[in-house]
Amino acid sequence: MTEKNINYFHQFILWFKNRWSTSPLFSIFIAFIVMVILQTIVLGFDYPSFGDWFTSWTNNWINILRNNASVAIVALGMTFVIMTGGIDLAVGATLVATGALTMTLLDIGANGFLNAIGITGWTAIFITIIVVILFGYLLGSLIGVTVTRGMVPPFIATLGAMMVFRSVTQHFMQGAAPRVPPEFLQIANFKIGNYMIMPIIYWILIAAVMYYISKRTIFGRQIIAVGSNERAARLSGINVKQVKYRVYALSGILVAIAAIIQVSRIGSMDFAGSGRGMEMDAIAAAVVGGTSMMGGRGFILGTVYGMLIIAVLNNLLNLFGVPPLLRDAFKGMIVIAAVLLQRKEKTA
């Protein structure tokens, strides 16, 4: 190696280093490189033919996405949750509990609701939908009041909503099996080509607008804003309870499309055990993805690769046979791992 070489060899690694302690989303981006390296690796490359080997790859990506699609959606509303230095605990209760009102208004059997006063096909798709966002509106709003309104901490807010909602649910739908109509599983099972990937489609072009809200909007630079000094944002004018109020009404909204895409990608929802831990995966995706749990920080471009970095982790540890009990423990690591990362930037 010459000595001209060396030195850009040298300037690189200056430029790498320096990139990787200022730039979060840089330093995100090639984690995930790291990752997708490392699964494509594990697959293997023992096939008959580059097109073998590419079609399986290609199979393999399709079923990590749209796997967890819901809850990169989920992701994106706890980012701006996140960002005002809040948190939202119930999200997982609050898909359960949107997810059982799309089965039973869908219900084809005898106690379905809309079936039951004659209203059925996409009509009824559309109103169900319709009504089930302002229900996740109607849920997040309520988490909203008893943070802004109430004075009572998030977490502790979210906390008693996510027992509530999972509880009250759970009661009602005791010995329930509704039967959504299978024009609904169109909505996410709509094969493009040979792949079904409406999930993947939909979580790409909600994390768009949710990109242009953080980056372009007035709402966006107030959510910063209230999270890094709430005294400082309201001295300036910004309505602080309105921004925290509309943030848990969005993540409200953001859920029960979650549950939407889920209930018609699986056509059934457990309502005992759905959504539990997702909460924790939400959190995860943001806090990975550069999002300070002190507000005031977030992305939504570092919430997409923080959501693929734990989608890939999952999968990966499932190859690898790793216990499904003990597979949240890498997931922990790697929180506290980010976490002490944002502390260190700070104290730099």
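Just so we're on the same page, rigid core means the largest C-alpha set that superposes within 1.5 Å between forms. Positions refer to the first chain, counted from 1. Quantities reported herein were computed from a predicted structural model and do not represent experimental measurements. Compared with the form predicted together with its partner chain:
- Taking the rigid core as fixed, one finds a CA shift for Pro323 of 2 Å or more between these two forms.
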Second form
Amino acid sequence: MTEKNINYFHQFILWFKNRWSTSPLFSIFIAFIVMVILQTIVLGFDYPSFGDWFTSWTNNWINILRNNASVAIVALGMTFVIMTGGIDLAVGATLVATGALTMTLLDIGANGFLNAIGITGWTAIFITIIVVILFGYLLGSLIGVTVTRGMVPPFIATLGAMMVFRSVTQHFMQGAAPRVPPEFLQIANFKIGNYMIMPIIYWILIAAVMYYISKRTIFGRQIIAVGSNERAARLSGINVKQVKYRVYALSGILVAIAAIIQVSRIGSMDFAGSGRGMEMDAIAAAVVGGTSMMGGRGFILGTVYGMLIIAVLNNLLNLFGVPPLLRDAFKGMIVIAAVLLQRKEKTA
Amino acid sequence: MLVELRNIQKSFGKNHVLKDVSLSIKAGEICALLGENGAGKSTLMNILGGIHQPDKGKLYINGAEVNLTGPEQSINMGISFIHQELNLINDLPIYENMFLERDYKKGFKRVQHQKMIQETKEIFERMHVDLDPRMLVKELDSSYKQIIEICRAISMNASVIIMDEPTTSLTDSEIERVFTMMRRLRDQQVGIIFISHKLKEVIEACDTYAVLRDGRLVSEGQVSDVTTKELARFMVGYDVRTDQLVQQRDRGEEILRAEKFTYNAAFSDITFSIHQGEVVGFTGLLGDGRSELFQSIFGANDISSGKLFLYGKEINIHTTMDAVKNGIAYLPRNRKENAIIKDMNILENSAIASWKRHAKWGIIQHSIHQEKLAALQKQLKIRMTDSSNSILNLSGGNQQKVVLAKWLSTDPRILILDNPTQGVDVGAKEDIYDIILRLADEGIGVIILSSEANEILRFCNRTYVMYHGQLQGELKGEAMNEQAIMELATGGDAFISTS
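Could I see the form predicted together with its partner chain next, after the form predicted alone?
Entire complex below, previous chain first.
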């Protein structure tokens, strides 16, 4: 009997070792599970009933997920960009630019654009969403064109775009105090049952679409090809410039969606502070999730886990009462640790 | 006995790469180490170079047993490994390259340029090399780069030098230069292990040979006792044919015509045509511009000028996508850099060029590609277990066949093969020749780019010879022979035939 148990245990260890060394997503998933268990323990079981504990646990989780939905969506676009061997530092600035446009279009005050031409209510909201997404696409395209036609290295192109986008937004929005119509807040705050989970649903939907794109579509596979070996991709009949252009444009679209969610969640946006450091969080999520900064290797699912790991970590630090200014230090260490972990399994 | 490897065994996981191999090298001997890709040559040499450690077996250097734990130790014991990808920095002068591993490691000391130049000069004198140590490495041709590596090995007091396929990217005259160097080393009592797929060179340059097959030593002896044919048989285990493969077919209509193709310095004013049923060669020395020419035709360089006609109709090709759409396929040279996408599996590598043809709404139809690959696997004799494995698991020959499958699944009308048998072993080479001939039978226009006159002569109906970016001449029938090709490739014009 015991011998049999040992045998099963041994087999499990073998299976685990094999998965750990062959599937990068597996190790990330395990890391995530460990974080969740830790968080559950820290949260404690000191509740009058299981129901109370469960409600508290769930609410904590919904908070974590909802707070991170915008960055998580941006991180998905970032993953594609990094997979081609590029980087998009302009996501935070694009977020405030598209957010500013959202608010200007929807403003119910005297300066509101759609309000002034007599479009209000859900029609205005619908038009705004379309226009803002197109605007995000346009900003992403600008970067894409600079990188592909202008041959400017992505780091430089997006660093420049970051400064331009934010500076222009701040200049034109100074002194403005746009107010969005209350219906617009429903987009993020609509309750299903008793829970405000709309941002989480958007995140899941977009992640699912991005996952499908990366696995099954020509575009998704061409991203891998371009990131892995650009020359070979070109010599296989792939339009490398088009692929690169598209990942930046797609990143712009996703940032626009994130901006809409963010504005709708709180009804306003701080154009100086919002989205600052967002690029770093998005890159961190992708890297923790196993995406290689050299391009060619990346996982949408990994980025989802990566985002969750960073989010749970934040929550844990909060629960532990770590001073806010020290939290980035832990985040930084987690990012480096994640990459070290992946390096080890590669050579083994 | 300079170096002796005794009963070496080595496994990677379940893969037994070396099963009990013994090998010894004497001072002043050039030993050819032969074997197909995957036979275990690299592993054996990596053990000697200290990169891998054997599972079982012993290593003796100058009669004393040693335990090599790393490359540095191996170098200190006088073993130098010159890898196929040369370990030189193009933007540094020769003398700094000579001291790459050494002087810079000493830390904060000032780099002593004069001393390095002086020492380099002394070694060049000893080896009869006529080069200025201050030249940048990028100004040298491939043979001199090889020679710099050899000199560096000598400067580190190497008593055994391992050369891994040193002649692959060299022209005949450059090869001769390297051979002269090797003979000079032999005279100075250095032992050389020479790894090559080119059996003619082995006969020409080596004293002894050792053949590995499937991780075992199957034959060794004096080179003077064997022929290339026998060596080939030892390598693959059966007789390899060496006969002429040229077939006369009816020359059909014109498929492709290029007029006045020009691209800056790489090539200029190239006009040629290819008809149905023909296998046309393009040959010349390395750097004659033929790769650049066909990459331009394929749309990889978008600033070339010239006109291109497909079945008499002018076509415009600006990107490689346009070329694929028009039925032009290009199998590039240097598989690793130009053709293999290492982060994708075998199936994807074989399907990447034809995804667009079968996709619906941009969604890849993996099942169609799977069927196509299965069919091509039989035709091309690709040896693989599962198409979802990494492409890197395959041997060089099988990788090349997968790349070929990628182009065949686009149903090309014209197939350009740039150095198609590079890094491919003897058996797979013949498979690839067979495929090329069959394609020509089917009416596909086949263009072969190769520096090896032999290869061109064996199955091309006609050949163009290039020299410094110019089309130096066209040869066919009786006039097409090795001497005529060499004549044209080096700038002569005696043999131009008018068709």
